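Form predicted alone, single chain, as structure tokens, below.
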Amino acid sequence: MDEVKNNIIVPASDYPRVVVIGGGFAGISFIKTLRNKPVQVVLLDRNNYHLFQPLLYQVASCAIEPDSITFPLRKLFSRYTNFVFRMCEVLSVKPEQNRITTDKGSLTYDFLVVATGGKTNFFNLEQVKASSLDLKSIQASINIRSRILQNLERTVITTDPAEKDALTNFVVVGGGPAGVEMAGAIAEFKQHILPYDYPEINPDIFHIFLIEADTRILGTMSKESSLRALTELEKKGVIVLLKRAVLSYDHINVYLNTKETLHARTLVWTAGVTGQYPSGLHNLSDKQNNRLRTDRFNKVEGSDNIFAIGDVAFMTDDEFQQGHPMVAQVAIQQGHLLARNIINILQNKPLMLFKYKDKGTLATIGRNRAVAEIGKIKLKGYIAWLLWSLVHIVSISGFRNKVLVGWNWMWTYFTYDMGNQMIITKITDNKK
């Protein structure tokens, strides 16, 4: 018999109910580890699919289609006997009642796992937020793709030199892996697509700017890898501006702290990530970059049965005194360990402390160009690019998606053809 709780209907169960908010890397890892264990796992997410975020930039640059990096959550867990999915927007948490409120009703829990991930951090630059494009969702990546293509279509018909210049200038803000990969992908678009699909446009007026406030790009990697990436980007024609910060952007003018001004109709913001979580948890924890402070078991401080994993969790130890990096590997490892600890709690066994095992950092600059660091091993060029490709193919959910992405990459590699230049949504200056 099903249980009705203010319109949220879930199957009745004699097992403790574990509610997971968010179907990203952390939530998926957690649920996979609890497959058919003596708990009822209820996943709540605003979308009905898991998104492989590391390849969003390839959707944005016309390299692959959106459905290649998404996988239905119900299909992902279709053989799990203890899994329930409900698509809804979580509005608030009431810890004193062990209850969650959503736009579809409310639901009680025995354990709550907050795996809501992060959102783009615009550092309180409201005009930049309103005028730029970010890279955190499928919709956002499609918008970037549409904006790039629309700008080129406008370029071939405009007679205004200033407007033509702004339409063919593309600014990427943030020199981390996402920004480096986005800039490199647009550079490859310029090299392999622009001359053939837009012969009316002189490639010399097509400019790509990568802006980084720090003294170097890829700041989490070694100086050697950072310099290698910078060199490769510049070889591809990307103009890298270091020690610059964006102060404002109004759809056409990018104002920098150095009093420089760039003119561009497209600005992609990848400069920061901040945590996000439902209301009702603010009083349970101090915040660091809007992340929930947890102990070494991922339990939110001030709570008994609420846990946070992934980007939203702020956990410190001797090695990571400022918190762990907001990357997929941390999320996956925290999800796996917390699931084991939930079972340990139910079986009255000792809990295991989280210890992050860094499996390396990868960043690609384009075809045959990448940098990789695995422990003390540093790779570059084709070998690093091949490793990057293999790691991402293996990590994508679903055999079909692995095949689709692999086939697209092979086709593009041998033919230089990116066949995904469709304008799916019409993006205006007032619409993100």
Ligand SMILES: Cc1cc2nc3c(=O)[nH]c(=O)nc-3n(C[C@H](O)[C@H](O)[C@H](O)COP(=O)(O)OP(=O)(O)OC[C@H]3O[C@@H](n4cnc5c(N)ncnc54)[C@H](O)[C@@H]3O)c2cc1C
The other form holds:
Amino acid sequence: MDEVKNNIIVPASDYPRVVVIGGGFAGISFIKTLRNKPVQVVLLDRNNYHLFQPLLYQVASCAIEPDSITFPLRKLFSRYTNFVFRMCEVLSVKPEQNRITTDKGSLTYDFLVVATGGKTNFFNLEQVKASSLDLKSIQASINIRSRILQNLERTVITTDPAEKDALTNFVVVGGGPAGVEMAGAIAEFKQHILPYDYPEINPDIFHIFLIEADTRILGTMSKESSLRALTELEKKGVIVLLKRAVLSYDHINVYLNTKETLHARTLVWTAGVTGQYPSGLHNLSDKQNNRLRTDRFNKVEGSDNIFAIGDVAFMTDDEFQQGHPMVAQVAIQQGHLLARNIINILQNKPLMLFKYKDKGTLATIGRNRAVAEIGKIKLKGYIAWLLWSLVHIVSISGFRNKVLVGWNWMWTYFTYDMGNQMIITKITDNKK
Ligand SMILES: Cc1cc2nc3c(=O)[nH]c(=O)nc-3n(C[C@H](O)[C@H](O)[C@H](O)COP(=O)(O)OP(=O)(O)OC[C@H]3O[C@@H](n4cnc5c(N)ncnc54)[C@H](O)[C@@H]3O)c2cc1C
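What's the form predicted together with this ligand like, now that we've got the form predicted alone?
In what comes next, the whole complex appears, and the chain from above leads the way.
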């Protein structure tokens, strides 16, 4: 009786049940491919929306509204006859019982697909974790936006020059695409919003620092693109500090390994991502970056019916001996192939090996400026920016969201007016 009471109720079905944890890029690509196929798909997510993470930095920098990069999962699959959604936090997996437990009850599965993505990696820097802001969720991006605007409101009324300095210093840690795009967007904010919305503040006191431990930013791209991005950022006034690592941060002092100290009331950490998944699978994980080791069919090592796709999956082949990059295209392609392989399993057909097709890398550095690498083709400047804009509009879920983001960008492009400078949640120095 208890057992039944604690179960998550899903409609009865004669089909095998595939439980998917996570409605990110990997999860939704998997489900789309299984549309109305002879399986019951149960999607579990802690949120009721899909999040387009690549544009989080635009929410954080007041360029677009949070709603335009989120899409309701129920709406996304409303026409699917074999789809069930339950909003819950998945806590653990019991592989020997084919059962998962969640904060809302438990559920059995025939196949389990772990598509839980990653979380910010602070590399055990606990003080940095407690004092900084990350950029991994919609709440986090709204927090950054609030922090910037609150700090400016405080700057206007403070008379202490040292505090004024800290309030108007903005530090981004991590020179990957997320950090570069974040720093570039804040530079645009400084140029196009600050002088008009905050005429009391001299823009010259607003400093943006980008800190990278490596010898160059955008380390996964060619040296040419990385140099180009560096030049563009510096032209926009971003102070790029290479070969520096953050050792600690206490809400105001940023301590670097070079013994330098910066004073900043805002530090955004984009320097690392690590896998995340419910407990019960830990002994199956890759120790180095906490992703689940899988074979080339995305089957989690040591299991027959548990699969991992996207950021959480650690799959190697000759070309990707350290695993695939944690990017959306890998997640989408793995989701699609696994869905086809699940059908193959049910039909006793041979399975297809995963082979990643790299469609290229893009990073933007604000208006009209971007770098793009597609195979051997390298693009920069306006053309790369146009391509970046097109790729993102096409990739966002939902026609309404495409229109919203496209309209926002066009409006901002011609008017320089962003219009999202609202402090919706108040955020204190001690609160994330
Ligand atoms: C700021 C930023 C910028 C980026 N820019 C780019 C870019 O320009 N290009 C690119 O290709 N990639 C980019 N990425 C990476 C890209 O977003 C990820 O590779 C992609 O989201 C991975 O997809 P996924 O489905 O594996 O995981 P996610 O998209 O992270 O989805 C995981 C889902 O699982 C859910 N979940 C997790 N754990 C649980 C649980 N225990 N219970 C219930 N639900 C759970 C989450 O709520 C989420 O919906 C960026 C990422 C960030 C953070």
